[in-house]
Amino acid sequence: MSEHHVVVVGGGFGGLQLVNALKGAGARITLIDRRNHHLFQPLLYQVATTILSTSEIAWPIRHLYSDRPDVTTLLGEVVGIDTAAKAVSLRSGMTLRYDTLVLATGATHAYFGRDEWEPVAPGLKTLEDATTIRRRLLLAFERAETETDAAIRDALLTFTIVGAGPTGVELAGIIAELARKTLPREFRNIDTRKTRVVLVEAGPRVLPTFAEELSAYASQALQELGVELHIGERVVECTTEGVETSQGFIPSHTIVWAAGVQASPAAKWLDVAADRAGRVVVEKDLTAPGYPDVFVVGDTAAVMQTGGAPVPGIAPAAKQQGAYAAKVIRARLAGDPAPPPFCYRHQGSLATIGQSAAIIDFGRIKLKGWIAWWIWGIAHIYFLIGTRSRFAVAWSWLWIYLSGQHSARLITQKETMRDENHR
């Protein structure tokens, strides 16, 4: 086997992919990652709102290269790179050598400069966010079900979303689905159909990066299940008490942030150029500037396509970046010629509204209601890992949409409802 070693940073789309991609290639691997599992994130709101369990869509990455002697996995934290000793060094003191680097870190959210208001509005990419927004959800149900203050009942029953773009709009018809047609036979003392859920979002409309008549088809099945659009406003505060917007305040003790993404510090490790989210700007091979022995894929890449559109931040780009630079290595430890400069395809973008409506956008072809809902939901099952995965996601979705009850509804965290009190 070659000594030539890559090391990948992140166990996500792009870097698992690439990983993939560098079977049989006769080079050693090193992969790292702050958490021991690679996550199926377009699913990540299912596990937020009581749908999927966090362990049907999440997998042990030492389990997926358990047969793959060629790989080897770190638990580890990167903090920083010398590129001119080609190494990269660890939260743990820990420094690797490489012959190849490539950045799959991905990205968190941004809060534009307010990030005070994480505590009270956590945003939703790991695992942790997703079960952090779960209890608050269903500890806001439980504590309005013994609140007589009707005031602050009221506001323990509203749920603001902040951002329309696709996480938000399928956290808010869940949501509402949840408050409406799950629960309101388990309460006694409140009913649950006066729930509130409101999206709010800046610009002017919801689903900006679909085409008009699939968000405006979007924001009619919204409402219709009684979600709240404050289309146009932004938001100036957010506390424990509520969300200020330019239009005025919201009193809301349960605040989902999903406005906007932030990269990894990635840029500054290398010390070359980034856009406004700090993603790397890449060369047309994603290479970073003035290091072709760097390459950055995913979230973490500023990708420009023919026409000068950004690539977007979805999976499928970033699994098609980690296989172009998993091919340019491949040329290059083969010795062959490098392969065209890396060319996105579009394959379509899918949001769903609730449990039984979806939006696709093909480009040419656009589909949007139940038909476009049974698509979305086969094309998730079949980029799940493992069959044990899809046979248990197929499960949970057949049996809310056969009895309307979601299965992952425990609160489990050690934290009590006098600490949420105080948080």
Contents of the next structure:
There are 2 protein chains.
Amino acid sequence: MSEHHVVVVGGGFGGLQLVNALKGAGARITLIDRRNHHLFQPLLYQVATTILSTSEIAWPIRHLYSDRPDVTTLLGEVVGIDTAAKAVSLRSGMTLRYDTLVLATGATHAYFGRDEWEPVAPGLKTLEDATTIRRRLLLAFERAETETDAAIRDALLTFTIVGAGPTGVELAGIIAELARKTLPREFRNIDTRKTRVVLVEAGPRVLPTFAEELSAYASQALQELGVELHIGERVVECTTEGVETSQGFIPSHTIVWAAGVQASPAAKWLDVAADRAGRVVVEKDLTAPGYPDVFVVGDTAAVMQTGGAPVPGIAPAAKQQGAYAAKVIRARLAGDPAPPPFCYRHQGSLATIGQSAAIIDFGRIKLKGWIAWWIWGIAHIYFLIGTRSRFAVAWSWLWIYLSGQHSARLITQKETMRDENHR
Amino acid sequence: MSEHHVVVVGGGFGGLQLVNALKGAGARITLIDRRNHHLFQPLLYQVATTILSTSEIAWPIRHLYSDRPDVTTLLGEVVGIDTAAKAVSLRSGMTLRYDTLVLATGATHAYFGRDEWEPVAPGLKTLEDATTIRRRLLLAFERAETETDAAIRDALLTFTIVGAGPTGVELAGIIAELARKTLPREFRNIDTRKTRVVLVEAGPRVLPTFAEELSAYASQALQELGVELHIGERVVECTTEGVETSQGFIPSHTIVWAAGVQASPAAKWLDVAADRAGRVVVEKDLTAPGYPDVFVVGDTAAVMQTGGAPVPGIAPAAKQQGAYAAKVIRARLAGDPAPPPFCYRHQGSLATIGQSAAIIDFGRIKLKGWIAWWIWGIAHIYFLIGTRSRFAVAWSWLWIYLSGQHSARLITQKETMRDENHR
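Switching from the form predicted on its own: structure of the form predicted in complex with another copy of the chain?
Entire complex below, previous chain first.
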């Protein structure tokens, strides 16, 4: 009898946790990703805002499994699944047969049907997204420095972030600090302290998934950093000139989208039911309905908690699902009874506001201020992969703390001067 | 009387040294560069070969002069000079009047009239060049892992470097070590130790500017690392399939160009005489002929040493020229007599072969092996800008020494899967 072949699509938190948990299970594993690296998405906003550099929060997937001869890593893009033949097709034309398939393909940002906004309002999901946002951010200051038209200069110095979830709040806080603390002494014609950072949120408050008292604290901390809050305002149009909301027009040459997410097309590949965000509505054992040999985990799965609330789209949830699917696969391989249904354990919610405040919602225990920031920082360093990255990120943060200087401030990629926020 | 305005074009070694040396001279300085960063080019090959990450060897120029109110930094591209009006024109349409102009615009790689080779054989001058080469290098291994045609797989695993000057030798050494030491345990279908690294040189030996005994040592060290030397072979064609030399065809999907340089168009802007590489043939005080208020320094100037040999195109030479031009400008501003003509002092030549051998040619003293490597490493860390970068680079090297693992192995930029070395 040949070895059981587990094909895992996606090297994010869910996929890696599953592969890690299948160590020694006796299966042959193929891990496919479109990228050659695993990305620590919770710190991606720090790459976009010049605090960290790309290599500090991303690791070659293939290297993570160099000591696992049972794991083969493939750089490739899945374009379809043949559930009858039990095979996935890659864009390169290659086909891979599986015994068990795990879809951990994540989510991307969504524009609620207005995909034409993407070029002017990029979201933040990949390293390239982060360097694009960083480039636009830095170029806006560069262009403002030589701009003679006051209205255009003001629009160049207005940064609008759409969506006040953790990512939006984190981006707004750091951009405000960058403009007010790091950059002022470097420009001769503009006063970067007059930069407007506008945070637009359609809901009734910032960080709506947190307790109200923490949300109120975050609002206040953002305003102290100089962030303008536009709460209860819907975005109706994004252009190269600015953002039109339900309350009026904000002239702004740099817009960042932190509002909606859309799952990967896993549901379409399987032709199964999806929720509004395109996530596969999975069974209690995280398999796709009708396909007991296909697991769906992480942001591309819609999983309900016992109370009826959806499991949040955060890294710990994806990891728990990856570990659970591995447990089911191991039980099947060993001929043991199936484990009890998946049960999500919420460990807490965290968000930072700038570089000295944070909020943590553990449920009963709620923390805010610098102590929350330290817990946040230590937790994130702990969850990075490898001594080298932990050390590098800790050093970058310490350096900013000591010197006030952000080091990852390079404008790179081609067409630097021509393509963007240029009129 | 208004302040004397010095316009400096180019934030490389020559331009920065000049601006540094003009501190307190009483001039108003505008420093223009197409990029927002100064780049430490001597270590750029380490970014291309996954050892260092981009932010470790580049610094925002504007940050370097945050404490110099006399210096205004502009991100802009010079497109012409009106010597009659004493003004430079930027691509943005802006015009800047100068009292003294310093052109420190450097050089780019040259293909001896075969510019069509550039897409298949990129050179190494910018951070984008380095990430392009890194991406192609890593993608070649990824594609070889899934390639079923043995001939294509071998061509994917053949890396050809054209030109055996210091850059070519340094690239070849690290690529050979990457394939033989870092990658073997990570691939399941290919043996990366069978990678061919081919170094093609038209001249009679590697590192022709070094003493023969050091050149012989470098040859031997390269061969010990597994580099194939094709010495005395001229390149006659570069295609996506490989390199045709005067001795035959080398099937190779990844080619790096480290052969020729071409100065920036400074001579054309000024309409003055240039040498074969396009460099301005300057006067003894580094001014352009007929333009005593225009200095040309660094790789875009052709300067002769007293013996008749040209000043080499290396960082210390550019720095000496920048410092000298600053001295002349200071003397003029102070009404002092002009300093004696520029005289280049050669401090030595260095090159590394892989990560444990190097050669240093101080003239009378010649060093090779691990002691030369240590001197090379310490010298380079010393010449980096700022504590943070020195620490980061030292840590990266130490980490590789301790763990054998290269950390900067990300494949980034768009179109990852489609554009390059793909058939």
